[in-house]
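Single chain ahead, by itself, as structure tokens, in the form predicted on its own.
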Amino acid sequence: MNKIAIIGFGAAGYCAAAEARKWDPDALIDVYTDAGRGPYNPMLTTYYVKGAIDYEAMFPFGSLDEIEERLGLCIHRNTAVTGLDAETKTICLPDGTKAAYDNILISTGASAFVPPIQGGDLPGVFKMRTAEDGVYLKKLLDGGKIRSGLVVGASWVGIKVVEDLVEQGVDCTLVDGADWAFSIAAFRQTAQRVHRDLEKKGIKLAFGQMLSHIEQEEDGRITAVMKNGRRFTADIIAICIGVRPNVAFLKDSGIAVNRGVLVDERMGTNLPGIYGAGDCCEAYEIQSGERKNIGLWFNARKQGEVAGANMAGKRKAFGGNALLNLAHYLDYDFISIGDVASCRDEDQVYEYEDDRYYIRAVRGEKLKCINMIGTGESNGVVKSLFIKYFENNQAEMDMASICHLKENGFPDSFIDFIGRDQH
């Protein structure tokens, strides 16, 4: 019999589990889990703190308990993985207990990171990522007393949260270490519209700002304190600076690591029988040709998918992927396909702006990065054709893409743009 561990139990877990399941019945599907719910998906957080779902909808696969049933698992419930033995297949658990397995799946996610820092433990201090979170902050919305918010990190997670505090009427500031706003993803061009349109909605901008640390108020609120001796004071500060892979449990266990876990196509790690998924590893990334960490939702589900069938004996290979960055908020769509880091000064630039859309796209021999502004509807398609250019730039652009550009009022020098690598 096929013995199966999944350590870790978020999207990629889940899916892994469903997919083994599917393709070997009999399976003894073992999972480990640090949590007593079931997987939720982080990014829903902020749409139930603002009321837009109920909580039962972060939960897309149901309880643990409707899970364990329909899947024909074991769940062990907040029962972290303290180490692992890759050589032999042996997880630890914190009781010293040791199992084997045949196949193991890492899925750990990752962690919202909050640096060390004096007064990061005070009430009203907060971090968003987990399903915790989000009930911590609603309350505290709910409560009406909130009336001024602070957000440290103009990152993806970040920007919701804003969204949260505007909606409620909360006086909201965001400030960040960077000189602009989704500064790994965004041009600098871009990112001035992002601020202008921010600050058309009342929030205020402070960029260039590194939190030191906070304090607490003699009224009760709470202060940031910024290394240049700046500060600012709100009733809650949301601290958004990013998320770290959770594996470091894997020390000396002979898994490869880097910021996570190198997994091959089909999520394998550099040992037999061991995979990862999820938002604790490093898959292909098609454009540089490097195994890099892009923590989002879909490639969760689709690795957790691969290492599944992988584990239950099928061959299965995890496609071309590509940096992409995305957010949706206070009805605003921005997208960033591509490596913004790789753009130089003698690149091609494309610009382009209307009433509807702003884009700007650069390339030197290859496309290298897409920012749009508003264009919700058709940044898959703009998303696919990028990755297509990289798996076979022999081929045509497809006609139902064209139509679909044109048809949502995209210009035809933007489809010639990003249209110059077919031949």
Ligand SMILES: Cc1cc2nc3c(=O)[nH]c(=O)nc-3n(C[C@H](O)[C@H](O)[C@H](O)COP(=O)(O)OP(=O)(O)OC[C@H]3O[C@@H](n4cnc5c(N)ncnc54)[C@H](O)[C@@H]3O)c2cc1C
Second form
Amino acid sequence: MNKIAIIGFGAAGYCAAAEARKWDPDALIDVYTDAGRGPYNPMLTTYYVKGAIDYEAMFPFGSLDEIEERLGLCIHRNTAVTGLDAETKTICLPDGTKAAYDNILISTGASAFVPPIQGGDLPGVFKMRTAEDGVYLKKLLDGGKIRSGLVVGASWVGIKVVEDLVEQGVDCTLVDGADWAFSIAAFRQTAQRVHRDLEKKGIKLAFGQMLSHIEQEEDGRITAVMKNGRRFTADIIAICIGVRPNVAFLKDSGIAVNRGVLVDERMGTNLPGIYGAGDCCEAYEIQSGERKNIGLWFNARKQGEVAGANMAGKRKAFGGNALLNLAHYLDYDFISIGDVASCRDEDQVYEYEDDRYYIRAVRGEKLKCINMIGTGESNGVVKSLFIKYFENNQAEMDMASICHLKENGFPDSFIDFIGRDQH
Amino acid sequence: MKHVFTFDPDRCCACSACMIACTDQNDINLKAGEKCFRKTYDTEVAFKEGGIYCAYLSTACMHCEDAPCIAACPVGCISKDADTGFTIYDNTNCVGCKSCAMACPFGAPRYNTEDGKMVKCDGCYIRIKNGMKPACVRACSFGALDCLTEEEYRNSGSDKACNVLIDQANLRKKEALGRWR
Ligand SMILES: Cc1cc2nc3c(=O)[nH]c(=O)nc-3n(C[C@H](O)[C@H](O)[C@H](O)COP(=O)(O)OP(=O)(O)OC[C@H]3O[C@@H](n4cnc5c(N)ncnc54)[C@H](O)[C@@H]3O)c2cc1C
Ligand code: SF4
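Now that you have shown the form predicted on its own, what about the form predicted in complex with this ligand?
First the chain shown before, then all remaining chains and molecules of the complex.
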């Protein structure tokens, strides 16, 4: 009998379990989760905070009991795996015991990174990742006493916390260490437009601000002090400066880890029978051909599925993995497709703006990066063209895509720019 | 019984009868800025090397077999109808994040103007279960659009299934294996 262990039970872990069960009805599937509740979706926390969904909706796959029964799993609750011996495919448990398996999946996700700074644990300082973080902020905001909030980190998470604060009428300031918002994916020109829109909505912005520490004020408020000495005082402070894959327990395990667990197309690690999926891993990215940590809900689900199928003896691969960032907040959407950092001064630049869209795209020999604002409903069409040309620059642009883009107000010059490799 | 939409571009003249039937069937409020789930195109595309192609098309959700919107949705709004195989939805918990639109290579998801929630073509699966054809198919008098059971489709020898278009979009390419170690 195939003995499978799944370490960490988020979207990746759940989808792996479901897929493994689909292909191997007899497998013994042990799930280890450091939580006592079902797999939740971290991206729903801020929607719960603003009341768009109920608490239960953060758990799209149901409760642990329901899942255990539905998929025939053995779920070890509140059991954080402490180590792994990859040679013997053995995992170490908190009570000192060990258990051996035929196949092991590492799907431990990532954690919000809060630097070890003075004042980082003061009341009112919080992060946003877990269901508990959502409950914490909702309680604070529903209490009605919060007048001002500071968000450190103009990231995809930070902007969603800003949205929660603004929708509650809380005076909001957003600061970041970089020179502009979404700096890992936005061109400066795109960010200028993002900034303008945020300021129009009453949000105060400050960039080039590196957080030094946090101080308690006598009136109960808290102050974030920057390395340049600037002080930002508010009732609450959110720290949204990034995430770190949960891979510390793999130290000395023999598994190749960079930022995250390094995996191939089948989500296999460097050691046979051991797989990785979701936010804790780095899979091949099409543009660089290198492995990158791309933390997306879709990736976690698909990578989990691929790992689950392979653990059940199927051959399945994960592909088409591109750098993608979609920010949807305060009725505004911004998408970045591809790697902004790969763009060079000598590259060709395309820019278009009307009262609906802003588009900026860059290509060298191939397309490198596309930023678009306001194009929400067409993002998938452009994204799949980007991936299609990347994988095969002889590919033909299909008529339906051309018609869709034209009909939705994309100029011919843009269609021409993205399809330029065509003959 | 699984169903397949078929579309024959050679028979389509973009008369938009399908679109009007879809608007009616799904109570789409065009005045309020809502968009029909089906879209027809009568579009001139100029080629770089000269010449013009007149595209007559009718498109809606392709009901992809491995529909990427299903895994993309953070709350699980989108699923497969076990009976027809169509991609259906329940938008009760939809947060309007547009992750489904980012996943869809065909731009099929639409968003309500009022609450921002996603709506889309569900293949008229309720009509099918009641022995009827989808509204758009019923309205097409040129035989460009049809909806067949899988068996009928196989026996027809046609290659016009809409979800075959997915291969053109390279979506399923990676199911066949890439680089192996
Ligand atoms: C505010 C916010 C907004 C986001 N917005 C988007 C968005 O718009 N679009 C998008 O695609 N993605 C978004 N994401 C990212 C998305 O939520 C994640 O990519 C995805 O949920 C990752 O799933 P996972 O299963 O890999 O990890 P996780 O959900 O982190 O699950 C891993 C689980 O493993 C547990 N674990 C860790 N270590 C151990 C151990 N040693 N033993 C046992 N269990 C362990 C963890 O506690 C956790 O429960 C957002 C995230 C956040 C926080
Ligand atoms: S817009 Fe609604 S249906 Fe689409 S992915 Fe977001 S929550 Fe799901």
